[in-house]
Amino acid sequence: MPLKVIPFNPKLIDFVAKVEGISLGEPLAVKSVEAIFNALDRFAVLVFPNQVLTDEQHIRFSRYFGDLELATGDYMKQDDRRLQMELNDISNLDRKGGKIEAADVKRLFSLGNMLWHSDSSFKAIPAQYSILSAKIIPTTEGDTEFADMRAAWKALDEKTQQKCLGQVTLHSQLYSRGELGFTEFREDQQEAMVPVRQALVRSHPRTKKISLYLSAHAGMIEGWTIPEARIFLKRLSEHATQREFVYRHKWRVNDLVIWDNQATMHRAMGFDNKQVRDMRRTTIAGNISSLKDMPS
């Protein structure tokens, strides 16, 4: 059976679609990787069902798409881990498989998730690619939102868009959690969350489409007041995830998705934590700073 791409969402014809015929777990063929390519260069967010991988399997097929991040953005310690590095743990467990107190310091971090980001966008060199693989769900809730960051730039008026232009915005996990009033970090933690450069408009290093690069992480614009920043920060996040421009995926297990970080912002969405969610995560490394990709 030929891979086949099939558009997902019937709000917006070039955001989101699910992809068939092929199998992640086996090595793939040039112009299969070449095809996922191009689909995610137009859809931005790719779903692929019935993917039964091994940790491994998902970390081979992420390298076909770059470098990958170590799993260095969350808040445990290396003896904490449950997982290897390379692979971030979206889930509500311990190191041992046992479910995490609701109270649970790692939960509450976690919990930033669910406002809507850009994987990575605290760091000098922000995520490209997300590969997420649906281990175990809730039977209900636990849904992830995608935004498509083109059309909401698209949709901005024209004013709007020359504030945005040439503006440069500081990202760092300090202000995301801080929204949530999570304050608990430790010294080393802290000296790691200096604050980084983005743009807050950007041309994609692959496609030259130009999206708003936004995030929760982002907590200031370089030259203005913070509380003109902010509010500023807040209006046009407000306007890339109106219901026109957002699509929700309901999880299946086994469901791989993969979305693009230069293009898209994402969010958790709540779920009971009597139920185990185990989610896996690899995040592919963008190969240049955003600031050089800044649109004149």
Ligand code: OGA
Contents of the next structure:
Amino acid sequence: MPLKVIPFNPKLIDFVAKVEGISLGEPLAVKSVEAIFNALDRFAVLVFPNQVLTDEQHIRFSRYFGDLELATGDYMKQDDRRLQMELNDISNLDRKGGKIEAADVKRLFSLGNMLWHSDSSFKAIPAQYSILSAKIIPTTEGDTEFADMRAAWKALDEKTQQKCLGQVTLHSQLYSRGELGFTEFREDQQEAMVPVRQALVRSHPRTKKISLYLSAHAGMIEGWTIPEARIFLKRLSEHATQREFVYRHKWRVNDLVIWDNQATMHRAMGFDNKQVRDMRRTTIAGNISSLKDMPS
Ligand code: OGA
Ligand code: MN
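Show the form predicted in complex with the ligand, please, the one above being the form predicted alone.
In what comes next, the whole complex appears, and the chain from above leads the way.
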């Protein structure tokens, strides 16, 4: 069956599409991988319904798109992990499969996903794509929102665009977790939290389309005072996450969603911790710094 790419929402015609006619658990032909890459160039979010995948199949499928990041950004120490290092554990379950308590620091740390962000923007070479598979979903809530940062860039007035061009931001989980009130971090966490430099505006390495590159991890702009930088970033983020640029995904079990972190932000909407939500994510590592993709 040929791959069918169906725009999801007529209002966001070039942002989200549903993909049918492919079974991601099977080894893929080069042609199919190319078709998915091409779809991602146009739609920055792709939804593949009904993909029943083992973790191994999820990982094998992900590797067609590049090297995988290891999940080092969450609160877990190595030996607390429920899943293998290639999988980010986006669940409220502990290593033994029991539910994590609402007040558990691991859960509180994971609430950072509820701030608008781009995955791994706190890494010097940030992520390209994220691939999230829904295993168990709550009966209500637990949606994820995505914002189109290409559309947000295009809609900025020229004066603000000029103000953004050439700016270098500093990203760290210190800033995003700081926003949630975290002030103390283990030594291994601190090492992973040294701020990294990112472009505020980037052109996509494949399509050359220009995007704002924002994230809750961004806390400073080089050469600016901190309050001025924070206000400016907040304003940009408010602009970029207006309803017209946002798609809200209501998950169904076995949905697999791929998004392009180079052109989007996303956030979890939250759910009642009495329920179980088990989602697993692979992340395709980048190969160049966003600073190399600054438009001139
Ligand atoms: C992620 C993420 C949002 C959600 O997996 O990177 O931010 O709704 N998830 O779980
Ligand atoms: Mn995320």
